[in-house]
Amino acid sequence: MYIKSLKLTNFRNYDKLSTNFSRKTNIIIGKNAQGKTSVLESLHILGLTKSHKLNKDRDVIKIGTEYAKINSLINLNDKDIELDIIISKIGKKAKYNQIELEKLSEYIGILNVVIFSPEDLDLIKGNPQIRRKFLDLEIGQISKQYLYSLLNYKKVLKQRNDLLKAMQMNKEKDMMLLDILTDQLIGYLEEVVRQRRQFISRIAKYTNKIYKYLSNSQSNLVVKYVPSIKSNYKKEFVNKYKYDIITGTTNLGAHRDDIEFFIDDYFIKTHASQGEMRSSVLSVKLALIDFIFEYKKDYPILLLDDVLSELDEERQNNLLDYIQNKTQNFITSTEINEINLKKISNYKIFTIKKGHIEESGDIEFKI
């Protein structure tokens, strides 16, 4: 799969943007706050319907306008497909070949996207919510069943929490309803946890190998899924009934799970250097490329947002070698000399300034 063209309307600092891309590598150069990251953000939304930078969709709408629109022509299995995402202050719509889809879950997975940006270090340094969001986004790209189970898990979880808050205030406790909601929650929880375990197990096949390749090291990168419930779901929920009622919330479940990262025997979050953290997260992101290919038999789009300048020459060269002839790549940087162009076989260069994009020539550069 690859993206052939992109059009933006009222997106971030863009009134209008229209451009065509190389099917291999696209290098976007611009100073900070000029709009280069916004292009990658729009591609992330095009694939996953969500930004990698924020929680409120309406924040991407240009100030003073009513909506933002992302339009793209992509090539999928040698067929051209038109995709649209329209974001307004009241919601979001997705279109496939100009036909509006009833649910966003029907759209997710058409275009697979993997991004690596400076903020991704929070995957290790940040709170567990960030790591759970990572799980949900990445598994959701390839599994409709996961999206279905996760959505229903969240619905039942809200019902259970509402009941717990009510029981917190009332002397009479509706234990029968609590039992029913707990059983419903466990039904969806089992599928969510099963797919999360499977996902971690499968990307672990790639992460360690990639980490050694990028860092030229014999150290082992280990990724572990840490569920809040170890074995008997119903027993552990029942044991927490009293505490759940006192606190008015559900204290166990998929919404409390986490991921841990280790290099050999030491915990990366507390003991690793910035370079080791960056290589670890990058290894996980590159593992997603192979993971998605395993399912789709096609590579996803790779977005690299201002990350090459953060890598030493050896790691940068190893990264560029690894992704060549696999993915269509979008690379942003403040300076073109921060990128070793000799490592890239086919590319186009774009310059962005104050929300305007210009291609450096009409042909693809070849080394």
The other form holds:
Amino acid sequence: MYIKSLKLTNFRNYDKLSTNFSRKTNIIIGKNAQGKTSVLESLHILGLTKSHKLNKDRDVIKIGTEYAKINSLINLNDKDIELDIIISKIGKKAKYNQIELEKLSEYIGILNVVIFSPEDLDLIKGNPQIRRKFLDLEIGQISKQYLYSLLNYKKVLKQRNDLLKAMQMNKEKDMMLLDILTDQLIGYLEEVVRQRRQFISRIAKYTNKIYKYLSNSQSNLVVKYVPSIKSNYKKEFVNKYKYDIITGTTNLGAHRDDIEFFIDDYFIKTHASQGEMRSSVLSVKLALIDFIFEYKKDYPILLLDDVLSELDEERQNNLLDYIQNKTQNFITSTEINEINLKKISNYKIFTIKKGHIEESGDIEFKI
Amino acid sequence: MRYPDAIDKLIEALRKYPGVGRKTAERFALYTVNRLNDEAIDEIVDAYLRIKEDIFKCPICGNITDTDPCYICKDQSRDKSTIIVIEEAKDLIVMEKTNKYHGLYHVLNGAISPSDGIGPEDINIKGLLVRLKDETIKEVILATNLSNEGETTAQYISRLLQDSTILVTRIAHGIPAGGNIEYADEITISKALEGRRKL
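Right, the form predicted alone is done, so what does the form predicted in complex with its partner chain look like?
First the chain shown before, then all remaining chains and molecules of the complex.
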């Protein structure tokens, strides 16, 4: 799959943007705060209906306007398809060949996107919530069953927490209702945990291979799924009934899961350098490319936001070799000479200045 | 500028309906003032009064009725050994349209949902238990919605009855009748597979 063309209207600092892309590599050059990342953000939303940044949907609407529009022409299995996202202050709509889809879950997964941006170091450094969001986003790209189970898990969890809050304050405690809601929660939990475990074990094998390749190292990068409950769900829940009532909340479950990263035996979060962290996260992101290919028999779109310049020459070259002939790439950078163009065949260069984009294929000769 | 008091009152009253906001209520109220004659207004007032006077919940099954008991509960020809448990009275009308079922009903008037402050004691479960003691019921068919709340309610009732001799069943769910498998979503299909039966 690849994106042929993109049109933005009232998106971030763009009034209007309209451009055609190379099906291989697109390099977007511009100084800070000119709108490079906004282009990648729009592509992320186009695939996943959500920004990769932790903000509200409506934040992408250009100030003083009512709605933001992303129109695109993409190529999927040699067929051209129009995908559009419209974000207004009251919500968002997704269109497939100009037909509005009733549920966003029907839309997610048509265009697969993987992004690597500076914020992604939080996947290791940040709190568990960020890692769970990662799990949900990535598994959601390939499994509707997962999205369905997760959505219902959250709904039942809310019911259960509201019941626990009421039980915390009331003398009379309906243990039977708590037990029923627990069974219902476990029903969805089993599916969520099963898919998370399967996902981690699938990407772990790619991740380790890629890590060794990127950093020419013999060390092993290990990704571990740490579920809040290992086995015997019902028993663990029952053991916590009293504690759940006292605290007025559900203390176990998929909403307490985590992922841990190790290089050989040491815990990356506390023991690794910034560089090792970056290589580790990059390995995970590249593993997603292979993971998505395994499912869809097609590579996703790869967005690299301001990260090439952060890698040393060896790693940058290894990265560019690795994605060669796989994904359609979108790479942003402040300086063209920070990118080793010799490693890239077939590319287009765009320059961005104050919300205007210009294709300038011959820029390399000017510098 | 303000409307005269009577109009303001009507606007406020109309806003009690779901989906009716300030603007719509205002439109209805002004229409009433400008376009409806006394006769039409009397007709509306009379209709509301009749609702208030004639309509109540059947003391046996909870159905909306103007007779005591309701037309189903007093129908001697109905099969008194089965009872279908539903969330709302409107579900009863849908079930009756099938003309396939000739047993009794029990309307819960809602489903268990702690988030909305609705517990088992807030819906008509107690009434159901009383009926099951007195009557000659052999089977209870739980036909609450297939939402999480409907499922919780069905589970709750089935646990209350687990020690009794009454057969407790749950309505099936899956691909709609006359439906094409290719148009069903993945979730519906996997549910339909779970609930498959031997031919």
